[in-house]
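So this first bit is one chain, no partners, the form predicted alone, shown in structure tokens.
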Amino acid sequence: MRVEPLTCSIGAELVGVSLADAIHDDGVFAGIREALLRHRVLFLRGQDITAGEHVAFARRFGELEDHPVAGSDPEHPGLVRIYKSPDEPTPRYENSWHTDATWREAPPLASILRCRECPPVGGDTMWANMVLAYENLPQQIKDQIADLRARHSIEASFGAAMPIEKRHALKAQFPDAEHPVVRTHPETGEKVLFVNGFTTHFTNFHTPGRVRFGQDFNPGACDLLRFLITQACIPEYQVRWRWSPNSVAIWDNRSTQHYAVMDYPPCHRRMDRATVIGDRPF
């Protein structure tokens, strides 16, 4: 197995390395998870993997979730189905920086993500390091949220377009997140900034020393989650993929945010991610 990075900062192509070997052998998953670590997003080529397939490797992450919103293989629970397509009646935006599923109490450690369909053009995927993005902040906004937490909001965004009584229904079921704004990475130790697009506000800002009137809560509270979900959109932080079909991404959910690039109707794109259940971020 050759690991080849693809940037300075975020991502790396595995050449020579089967995904299906690797359910069975402890050494081939033991290099890619430190590459993993390493890189927080690997890339494969050339996987002609079963659905089974796919689930078997990412259960050697941990159990898998499914996802309240959008479908599932009916046949191989934990693998969620991402499809596009041009006759959709209302088309869904996925063009935001976000972490995957932070609404949740404990989001999730990793995904992967293998290409059934893609347009001869268009529809990549992009990556951003949030261990670099916070290692570059100003020491002074550093010192701001060493101890600041936030709410993160399904009802807020997959909940958004529903109806009222669906939305509060969804709501009921996955109550807000509050997370630390920096979070620490279990296995590395690194510092993270975790704040990204289902982020919806500070939980305790609003403390003398930092409000001294109201415009310092707001818009002062607005322009700095502002300022810090934007660090994703640094282009010295991020790794961009062009998919073909039966290329994989696997990346660590922890550290990293990513956009899918919304530039390819009225064409196809079908997508099946498995994801890994990860633990309450600290």
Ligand code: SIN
Given for the second form:
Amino acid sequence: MRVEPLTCSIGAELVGVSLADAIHDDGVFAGIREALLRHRVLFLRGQDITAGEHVAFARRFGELEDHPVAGSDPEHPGLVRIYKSPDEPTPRYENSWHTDATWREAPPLASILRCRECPPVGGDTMWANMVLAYENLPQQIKDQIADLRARHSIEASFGAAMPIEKRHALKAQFPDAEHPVVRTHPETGEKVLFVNGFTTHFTNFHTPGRVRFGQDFNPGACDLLRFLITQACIPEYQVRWRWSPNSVAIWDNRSTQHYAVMDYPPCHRRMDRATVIGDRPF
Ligand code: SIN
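Swap state to the form predicted in complex with the named molecule from the form predicted alone:
Below is the entire complex, every chain and molecule, led by the chain shown above.
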């Protein structure tokens, strides 16, 4: 297996690896897992695998989860379909920096995304290294956020475009989750800046040190949260991947954010995503 880094900060292409082989070969799988921890997102081309093989490979990392809004392949539970077509009655947006499903108490460990069909140009995906984003924060900000916690909401994101009854039902099924603003990676021990497009507000910002009067609370907390969320937009933390059919991205969802660039309508784009259940951030 050759591991070819794509930037100085995140992302590597794996050359000479077959994901179909990695389903059964412990050595190949161990190499992929090690490279994933180091590079955070791995890319492979020419993976002409079946939906069953996609699921079987992803299951090597752990159990899979479906998505309450995006549908799954009925014959392969756990394989979420991210299909965009010009024929859709309501175009769905996707262009937002996020870490998958942080509105869950235990957000995913990893995702494995395979391209079935992509536009002739456009439709790239970008990832950002949120360990580096944390490391490069000014010390004064690190001190400020050390013990902060924040809410993550499916209602405020996927639910926002729904009629009120549907939105409330979604929230009843998936109540907002609360996570530390700085999480510790459970395998590497690294500190990760862990707020993203699903984060609505801090839950414990209101201390005498931060808030003199009630009206300090909202602007102070909003400005800080906005500053933290926009760290993913810094190009030095990013890698950008140009898709072709049968190319695959595997990302560590605990230490990255990603952004699907929606610059391709009116073309089709069809991606299958297997998402591995993770653990509760600490
Ligand atoms: C995702 O947000 O998980 C999907 C990314 C993509 O479609 O490129």
